[in-house]
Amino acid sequence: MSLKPTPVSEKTAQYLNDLFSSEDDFLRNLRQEAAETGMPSISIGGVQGAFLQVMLRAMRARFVLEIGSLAGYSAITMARALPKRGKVVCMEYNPDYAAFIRRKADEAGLGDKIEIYVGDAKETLVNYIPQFGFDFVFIDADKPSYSEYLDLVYPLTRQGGIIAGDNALAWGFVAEDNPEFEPRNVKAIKDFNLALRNHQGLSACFVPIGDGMAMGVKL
């Protein structure tokens, strides 16, 4: 046991990466054909979506929402998971990418599991109304509207139910007063973590993972 937690050097990352990934070749070619078609080279890592597959096994989880889809690697990583009537709603506001999405999925025998709406998120999200309530709500799109998704996806998620933001560590500048890199967006993602924290309605954690998950489960 420790209290402080343990430095990650890149010896120990690539430890970790070749023993607990849950990236194969098709979501390794995924990353590259994404990155072929002028996509941002940005995707959660093999051990964080191991994390998240063994987090979604354990709570037996059938619909996820996922904000902010990109290629559909973190879509196709937690569909796998699902099991045969599960669903993973995206919604994904660049055409091109959802459309990408949709022949990945389909690629990877996961067409019926994924399903995708195209638009701003906030805006689909006012009206949406699904027939059921989500286990588990992925966060990992435009940073300055993090805390209104967490608005807007608290009512959708069942009574023992996880929100998770992305991010949470805003690529280590988190607890910069004065950060060099993407200030907007750190001063979002710290109000993020801080209303996830404060939430009355949520039990929150911070996970170290990648570049760090906050996360809440719906009391």
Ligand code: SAM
The other form holds:
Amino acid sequence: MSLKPTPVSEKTAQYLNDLFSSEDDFLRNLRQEAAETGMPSISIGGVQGAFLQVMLRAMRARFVLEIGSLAGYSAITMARALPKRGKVVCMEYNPDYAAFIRRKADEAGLGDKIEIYVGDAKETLVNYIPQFGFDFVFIDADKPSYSEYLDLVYPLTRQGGIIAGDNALAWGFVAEDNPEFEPRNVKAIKDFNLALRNHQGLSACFVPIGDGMAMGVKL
Ligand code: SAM
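Following the display of the form predicted alone, present the structure of the form predicted together with the named molecule.
Everything in the complex follows now, all chains and molecules, and the chain you saw is the first one.
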């Protein structure tokens, strides 16, 4: 037992990746193809993917909402952990990225499990009335909107469902008062972490995986 987290060196990260990654050839190729088409390399890693899959399977999740889907790496990873009639609803701003996701979801044989809404997720969410409560919501889009997303997705999440925000370590700057890297985004993540932690309707925790995930289960 320890009160102090063990630092993860490059070598340890590689070891974990070798042992616990959910990434297969399809996802490796997707990552490469996305980079070749000029998309930024900012999707989750395979160790995070395996964590999400275990969590979704453990909670027998059927409905997932993802805010910010890029090339569909995390959406496809999560869709693979859902049962037959499960669904990942993706909200993605960029129409070219959305078209890429559509193609890759079909190639993966997950076309019927992945639904995509194109546009600013804040606008989509305001008018969005799903026919079900989400089991899991993954927030991974523009950082300045994270706290707003939390407010918008809370009513759409079922009791016992989980809301998570990625990059909760803010690229290592989360504890800095005057971060030299992306100060506006770091501040937004700090605000989100605090809002999640203090939310009366959530029981929150922090998972130091990848760039960190802050999570809360709806009470
Ligand atoms: N979740 C993806 C994965 O791990 O494979 C990575 C998502 S990437 C970090 C962030 C995505 O959010 C980008 O594709 C970007 O276009 C999208 N995004 C940014 N602002 C957005 C907004 N207001 N509404 C919807 N999507 C947005």
